[in-house]
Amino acid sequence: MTTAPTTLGVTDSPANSDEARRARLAEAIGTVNGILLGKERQVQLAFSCLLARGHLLIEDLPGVGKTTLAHALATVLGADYQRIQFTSDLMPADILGVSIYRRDKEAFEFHPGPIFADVVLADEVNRATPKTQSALLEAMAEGQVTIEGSTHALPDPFFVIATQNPLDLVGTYPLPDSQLDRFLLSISLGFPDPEVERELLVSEDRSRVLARTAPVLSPRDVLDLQETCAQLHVSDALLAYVQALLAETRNSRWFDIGLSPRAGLALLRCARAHAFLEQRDFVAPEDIKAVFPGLARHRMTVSHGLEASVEDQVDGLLAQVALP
């Protein structure tokens, strides 16, 4: 595989070489897999989302490991980390911060909220009201927040991991479409296999394993890896395949509303990251197929009158569109 040139002004020392960063990335993935047992596919998608400069939504029942995955990701990244527990009485200022008048300075002083971190865990995001949920919109889309007319830049990298409980549980509010679109990927963990569950029952508590887990990557590593992923080659034939997938989602026999051009750009970013994790310097059709369900499942609803699930419709659509 061709070694990528040094990026972002980092000196090409052995510790900062492309091979060294790749080795640290592989170690980070292995560490998370050692904490969240039996979920290798979901872990790879989570890292694909990070390397594609996206945000991750984890949807599932309580108790299957959503918060554990988010905490493990934050730990191995070695970045500034904040957890926000979303509740019905949480206010936007509790997330973004507030400006407080300083009498001694005769001026307002901004006190940043927990959103000002490299990795932000929005735990049980759909337990907050729509007004509070909307506080994340500008931050996730533009990497900044505007408070009382002043704009404040967020750290770079900036990665939001949100967990969401099913909407039929008590005390949950549906995320609006505009909020859902800010998440690059949505994944679900599901119950563990019997063998994995037995290992969880007899092994050390995951919280103790997390407590002694050390960071593997650095924020600079993340930025360099993101830049490398963005440079991966996409052929004209594969671009045509992506366009065909987007066009097919807009056919009303599948979904009420198809994927937007912005979703198409997000699909390419995520496919590049997935290809990088597969040790390729080009995107293959397999990368598109691997990330497409996670990109589509939270953005679309099944056409009226159909009894199939979104997942079944996505699988059928992928089978329908010919590979290049």
Second form
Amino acid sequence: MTTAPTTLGVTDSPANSDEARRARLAEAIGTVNGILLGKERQVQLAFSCLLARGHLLIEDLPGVGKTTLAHALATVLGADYQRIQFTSDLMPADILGVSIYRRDKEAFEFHPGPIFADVVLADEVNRATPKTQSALLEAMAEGQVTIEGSTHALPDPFFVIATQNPLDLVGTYPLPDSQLDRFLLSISLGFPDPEVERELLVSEDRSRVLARTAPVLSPRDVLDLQETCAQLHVSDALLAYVQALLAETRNSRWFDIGLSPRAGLALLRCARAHAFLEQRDFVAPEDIKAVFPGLARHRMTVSHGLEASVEDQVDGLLAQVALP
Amino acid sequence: MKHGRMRQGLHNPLYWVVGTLAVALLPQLPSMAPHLVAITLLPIAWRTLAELRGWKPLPTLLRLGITLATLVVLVGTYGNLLGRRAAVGLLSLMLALKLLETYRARDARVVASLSLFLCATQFLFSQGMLMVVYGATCMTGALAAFALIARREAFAVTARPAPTGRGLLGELSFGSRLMALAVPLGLALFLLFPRWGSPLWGVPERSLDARTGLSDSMTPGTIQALFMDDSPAFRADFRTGLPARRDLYWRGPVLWNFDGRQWQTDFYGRRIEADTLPDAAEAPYVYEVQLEPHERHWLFALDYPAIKPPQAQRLTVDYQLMTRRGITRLTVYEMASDPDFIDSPDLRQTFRQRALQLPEAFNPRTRELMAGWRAEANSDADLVRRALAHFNQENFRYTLNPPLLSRHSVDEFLFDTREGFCEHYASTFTIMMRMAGIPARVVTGYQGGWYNELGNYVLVRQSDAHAWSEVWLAGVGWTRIDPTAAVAPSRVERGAIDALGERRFLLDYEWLREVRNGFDWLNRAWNDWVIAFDAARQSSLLGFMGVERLSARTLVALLAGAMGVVALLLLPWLLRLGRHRERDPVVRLWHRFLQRLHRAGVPVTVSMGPLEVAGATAGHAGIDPDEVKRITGGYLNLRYASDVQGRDVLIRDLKRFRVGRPS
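Could you drop in the structure for the form predicted in complex with the partner chain? We only have the form predicted alone so far.
Let us now look at the entire complex, which starts with that chain.
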């Protein structure tokens, strides 16, 4: 790809060139893969989600590397990283921040909460009460926080990684569908392969590896890359395929309710980022198919009376819809 | 198929199976005894309700008990299970009962298949044009059921619901499309499958429901019953001019013997061959008769038949045309008639005796009256005229609802009730003549007919059945006398329905009869082209090409050829069925490329993107990875990237691609 000046009008200095950014991105991905072993697919999806300006939901059991992934991402991005452990007594103010009266200034002063970071890890997001959950999710949707009448912009890029445990549901408040929709992708990590697990067991502790990892990308880089991704070409044939997929999700033999047009837009956005990571300047059907399961997983429920999982249904659906 | 899974409205194959069975049963039900109809319909209703309400299957023992009980009832009704009706009744009942245990795909399939078999058995009873519609309906339903069952089974292992298709119309159009595919083959089989001159197995003579046509006996009410039946008896296609309507007396059974109540044919009359026939070459009326099956032994002809058709075993001395077997299929024969022929200028003593025979001690009043008339009459002809005048001038009425008569039926009719149908008049007149010493007999048959201008033929319905008399007069032989005509002249001028002036049933309207008579033209064409297509017609199939006779062997060869041609013509279409034709040549070639890979054992599907396809071919013998990479890369670029170059190269590559060619 030729080096086109970025839309931000930055001069074409070597460090700022498109190619250099791509190289840094590749390095960042490599670094994360070096930390979270054997999860290349998930890492790629996580980066797709980041580049598509989305937020990521990780649904998995404790101890498979959810936090490590989030932490590694934050580290290579050179970003401000905050982790919020969601509990049932967590209040919205604990996330968003509070205004405190300062006697010396005779005024309220806003103390930003942990959400004012580039990368936020919301651990066990379903343990908090709906009130707290919605505070987080509103912030994610709007990119800003309004407290006592004053609006505070959240940093840009702003990337939320939320995790939840799909099995241990005692004392949780499941996120409603409308709020799940705020997450662009949902992934699950799964247990590592035997070889990877072996390597994990013998190698150095992950937190120490993390500790000496240096940032590779700057938030500025992320913004530029996000801009580039959004420009990727989408052909008519691909749009036809996307439409066919969306139409098929609305067939009651798979799911209760099909994907919304908003989900369709998200699908394209995510596929663009995925294509970019695959070094293409156009979106291929494979990009759609790669991100589709992650996109559909948390948005869909299987039709009533069927004993299939959403994953099964998504696989079946993808195998069913012919490329136009 | 899981129990709870079958409930999905119209896409539930069970409803289709039940529907198919119900349609297949339709023509069977009217001829079944009412209690058997109830036993047949009950399981169908139960199973439908069970599906709607989610009832569990009945216990096995109960089902067994029901089946055995039904068998007992069936045998009790029919006596045995050998006749056609009984056998088909057994099939219907068992099939309906089978529904009780139809909870799995296998059973559903069995019921749908056997429904088709049941549908086929109905052709044993009727081969009319409506049966085509009936057969097609059954077939469509069964095909839709089969498709739904197959789809459901295919998806049973995937734990996913079967695709729902396109709703009711989609299912039906799928079935009709399959049938349309079979039409050319069916046509080839119909035309070319070798036919035998006679049926392969003997059809029992009285196997139909013995409901149609005239019989060899007549009691008051016999013809009246036929009068209610509007089904066609036969059609006559005149080669010569048409006789006047009042002269259209179609001769059937001739009745000689009277026992006080019932008229019957005569043993000699049935057995002795006529010794003289009218000269066929001189006969003024020549026509072809297309006789509907009526299970009896008579062919019908105008007075007096001059030809003995090949189907007839005997042209009897009283000019009945009799066949050896009951007529169970459409029979077509050429006929010529001469109305001026003199039947028996001399009456043999045996026949004179039989034509005068009367039971003793019946009808004393009539006997007395006739003795008086005899004394006053100058000649036999005078007496006949007097009797006719009596019917004409006295207050006699032609009616469909005559009062019941008891022992001295003639006396009561002649002096008291004076209301009757043609059989009353014919019977009474004949007895009167016999009492007066004039040889007389009753002739039954049909009178009149409806001239169909469209097809230029005369249609005679069962409702045209009639009875008249014949008296033997010296010099003119047997002479037809129709006493009904003396009472109600319009009976012979315009037909019995007009003469009666009353409606026989609720929908008995003039215009409706006209429409139906007009439509009969279609029925005749159907008879002509389909039913009457027999071995003889088949062997002369290629007559127009100069081939005189086709042997069975030639027919089989032709059939094989025709089937081959049909298959060849349909094959490309069949292969393309369910796949829409792609406009863009690149995409078309791409699909062909996928097909070639698929045939070579590469697990590719149409839902795969170009890159996935490239990945799937990796490591397959006989496939050049570079070539595949070039093709898939080119296709990916052309279809999904923004540049549109390389189209021609890609088309060339796609066309050139073969699996297994050493590169």
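Keep in mind that what you see is a predicted model, and the values were worked out from it rather than measured. Positions refer to the first chain, counted from 1. What we label the rigid core is the largest C-alpha set whose atoms superpose within 1.5 Å from one form to the other.
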(message) With a threshold of 2 Å on the C-alpha, tell me if Glu148 counts as moved between the two forms once the core is superposed.
(response) yes
(request) Superpose the two forms on their rigid core, then report whether the C-alpha of Phe108 is displaced by 2 angstroms or more between the two forms. (result) yes
